[in-house]
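Shown here is one chain on its own, the form predicted alone, set out as structure tokens.
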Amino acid sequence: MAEPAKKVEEKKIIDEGLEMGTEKLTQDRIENVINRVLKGESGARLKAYVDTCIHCGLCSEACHYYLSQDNDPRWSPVGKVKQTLWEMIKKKGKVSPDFIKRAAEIASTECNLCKRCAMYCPFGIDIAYMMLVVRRINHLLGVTPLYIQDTAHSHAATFNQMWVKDDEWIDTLQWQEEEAQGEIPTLRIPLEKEGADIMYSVIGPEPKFQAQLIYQAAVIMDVAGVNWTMPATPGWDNSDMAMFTGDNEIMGRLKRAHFETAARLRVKKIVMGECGHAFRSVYDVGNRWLGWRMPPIPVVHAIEFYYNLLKEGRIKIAKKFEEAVTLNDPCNVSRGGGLHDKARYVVNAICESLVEMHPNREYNYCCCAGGGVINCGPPYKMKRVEGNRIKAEQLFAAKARGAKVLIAPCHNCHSGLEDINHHYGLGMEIKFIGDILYEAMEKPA
């Protein structure tokens, strides 16, 4: 296998959401919305970032887009802010409809909100927050990429991103319970059990496309003797594409439903599956939009949950996974949630050999799928994949040192890395931590 090649010439992308939204704009509406957000929603935080930035460009080398686009300054984090928010501020909202369309494309498809750049900024400026402000303006103007806007509509109508109906959700849980009983006859997936220690929460794609992950979680819970439950009502899906479109009102509705479901069941904490953006939405964004500094009910990511089960001896390993693995650190749980060392404890407990990527932990490169970018859909697939050549080179180096399996404890990472894997011909198998833990753990005879 050859080292990943450089990108080919980019084709023009036509996005109906951007095109049709732009056609409806007027100069007055653009100016009013921009000033409404800048004066009424952003406040001192944005002013501090704008006034503090000295345009030094130290954030550039942190960005996978910049590195993968041959150090083109337009792709640097500060370059993206200059092309969008700074122009809006400088011109006091007097920008054109075509400017708004281009700003939407930059903010939604050329930045993953991964926050790696903030780690290299000498002042800690959070450019991800600034790009979210741009997305918020675009949402209020009705100029959002079509595919992710459709997903936000699904959230609004059904409280889950996959339009899973209430009876389909319950049927899927019963189906996975029956499947798991073939392995452990006494196993149950308790629905609506009040007073349980844990409410287990997943994202919409699991019952729709990856129901085996619910099966595996049920086996892990049963073997560990966990007192747990899952809700039968809306509020079970912890994913949140509205957070990434700038639709803060829908985001707030989703998070309130999620926490109110857990409160109704009187659980002690929420344990969520291996998802990064959903974790971010319940501990960092959605909860704060609702006025909670911290979640009203503690939220534990699957990585920390597995860590605790192994540390406490509630899960024992029968045989470690033999093939050498490498670990992708998801932005929202490693850089954002500080779970990188616990992830390594779990991986080392269940795998014979861990080959580290470089850089790793909180400095690892983004998968280029999170931040809502992959949810902007097929029109932007090649832009996204070619925009992360640096990640392919990082994986290529890990494979050269023996790694055969890539562990990605996040759904968006999983999907984005699959695209990189196929496009660059890496030939790596991609797994969740739960996939390997389920295989390696001791189970009843």
Second form
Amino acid sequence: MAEPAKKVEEKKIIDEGLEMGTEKLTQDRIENVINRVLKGESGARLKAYVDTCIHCGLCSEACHYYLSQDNDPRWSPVGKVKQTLWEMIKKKGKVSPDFIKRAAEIASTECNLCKRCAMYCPFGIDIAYMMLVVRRINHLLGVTPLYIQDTAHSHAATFNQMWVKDDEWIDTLQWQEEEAQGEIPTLRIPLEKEGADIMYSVIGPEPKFQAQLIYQAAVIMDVAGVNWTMPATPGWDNSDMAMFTGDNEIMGRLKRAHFETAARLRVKKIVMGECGHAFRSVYDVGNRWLGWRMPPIPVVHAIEFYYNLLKEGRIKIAKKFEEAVTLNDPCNVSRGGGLHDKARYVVNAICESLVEMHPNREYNYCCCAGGGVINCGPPYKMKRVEGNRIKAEQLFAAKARGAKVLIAPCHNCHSGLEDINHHYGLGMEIKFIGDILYEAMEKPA
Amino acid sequence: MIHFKRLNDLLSRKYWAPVSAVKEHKGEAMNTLYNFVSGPLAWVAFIIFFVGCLYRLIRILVLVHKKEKYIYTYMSWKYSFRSILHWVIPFATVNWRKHPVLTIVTFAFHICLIITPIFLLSHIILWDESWSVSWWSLPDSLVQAMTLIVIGSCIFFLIRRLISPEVQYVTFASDYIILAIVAAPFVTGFMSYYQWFGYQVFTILHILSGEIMLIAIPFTRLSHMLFSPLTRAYMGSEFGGVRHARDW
Ligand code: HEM
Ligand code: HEM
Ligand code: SF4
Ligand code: SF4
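To complete the pair, please output the form predicted together with its partner chain; the form predicted alone was given just before.
First the chain shown before, then all remaining chains and molecules of the complex.
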């Protein structure tokens, strides 16, 4: 069919992972893998979604990419299916290596798997799921973006995302414990404490680049008097890039290690930091791959954890944060876990004033970093930032109504919004809930 | 009353009597053709429609059973209906509100599309003739209006496909064919009602096109009639039971 001419020439992005993977492809291998996935691995859902879609385009306006690219249909949810899966199905897997490369680019860097479009399609067709099927095909063909594949390799080799060595992990925790003892001398970060109530788990980048978040969490745990522990073994990392590269096998191993670590420590619950994709991995995708309808050990996201602490009065607020804040609902915990109202309770408890951005709650636009897109690295940075002009507009509107600080209770949102902040000259300060909670709470003098 | 006149016409087969001796020969051929399309062919069409629908539904459920059994564990009646209910009420969802014209058109279209043939007197008469069952019918003037709504909606869908870039981008020849298949029984039905010209030809064409549409439902994207409640129910259950979020 006729494709609109505009916007087709964009700066060519060279991704070594895709280039090298594509070179190794053969026609046979492509055909085998596609058919193995379409006929073997997938089932009724894929079939129903493909057969039911009436090609009405009503999902288009759900997608921040589409809205940010001046309604260019190439970026609409169904447009992405057209450029990938439909063609593979129509040609019965006989597509070219270049087609596979382009499909990888679309599925991995032009869709955040945010599922906003599932709320817009009258049939509830899950295009994020279809993009994951495409990523699965790309994984089996070895055509995946370089940077995210590196993190998936790290997961496979070390069971964490950032090549953190076992001793570095323990060192980091002890370092943060010492730091925090400067503030609260009796504070401990209990390692390997069997029978604790809670195992606290974080994502790989925290010990690597953001150790102060562990410090803050330790202070919150300590002040609230929580009986908690952290594991000293692999299994401490709840993050999961394998889920986003289509490497379901590694994803399963990671999640099993995570849950088994919690089981070994005989904790009642896992509490996790402010991360969206990790929540998706333990609560939605990874657990199901392992055959658990819901996580085998309850997983509590930081938002819900803070909510409980504040509600039960285990943490008191000394001085509310004064500047007006706005709250970015992360897709994976809001549309993925319904934590938006609890997030508001927490933010209202710790901040003087909350200025809502619109749309919000489960209708919020994705940050354009999620779904592994930011993890595809520098080559795609501009595509990602330009692909979310609508977010900048949404934030400018909140800023115009007084918001000065942007709260993003998710690591991906945080980094993605930081890039948007700089590129569009938004001039907002971005914080985690924990940053503010740590500042605002009553601490022993 | 026009109803009774037409009823009598039909029942006495005056309806089909050749108008003049000159046309007798041609009329007989038409009669045979009419009898064929409204008899055996109608049987075939209805059987393919019902069996086809059943087959598609069973096939998909078997596939769920074989490969994605876990889907059952997520299904919830409450959340399924919560979702379906929102989507079958005009303007009850964010996206319906975003597209007010389309929403009005698509609801009018689907309602008329399903109601018209079922409560059309001429159709009921045919059921009565062959099965001795009959039910309440809509006045002809209303049916005509509803037929025009369907035809108008199809024109709207066609224009939308031609001019909206996001629809055009995902349009294939098959989308036009599907639209034509749906429009055809209404266009020809309307033509034959008015008996403008080639009345018998149009009635025969009408019946043929109606049969084609029935057969097409289970085997084309028109099967969204069968699958949309299922996909909606699944997404509703996921959003309600797992994601604790609205899906409308
Ligand atoms: C087995 C298939 C069918 C048969 C035998 C059949 C037969 C007829 C007959 C005899 C008429 C009367 C024409 C007249 O009044 O002169 C008619 C009218 C009509 N039929 Fe059908 N039909 C069939 C299928 C369908 C289907 C599937 C549809 C639509 C979904 C449909 C829609 C209509 C409409 C809209 C009219 C007339 C509307 C008007 O009065 O303006 N028919 N049909
Ligand atoms: C009873 C269950 C049905 C439901 C819930 C349903 C729902 C929908 C929805 C949500 C759309 C998309 C909105 C739009 O483009 O208007 C649509 C489009 C459409 N449906 Fe249905 N439908 C049903 C049955 C049918 C049947 C029985 C037919 C015809 C035999 C049909 C023919 C069409 C056509 C032609 C379109 C428009 C396609 C286009 O845009 O070109 N639908 N339907
Ligand atoms: S980015 Fe979100 S809205 Fe866009 S296609 Fe992907 S899942 Fe749908
Ligand atoms: S809204 Fe749903 S049915 Fe319409 S094109 Fe998008 S995915 Fe297909």
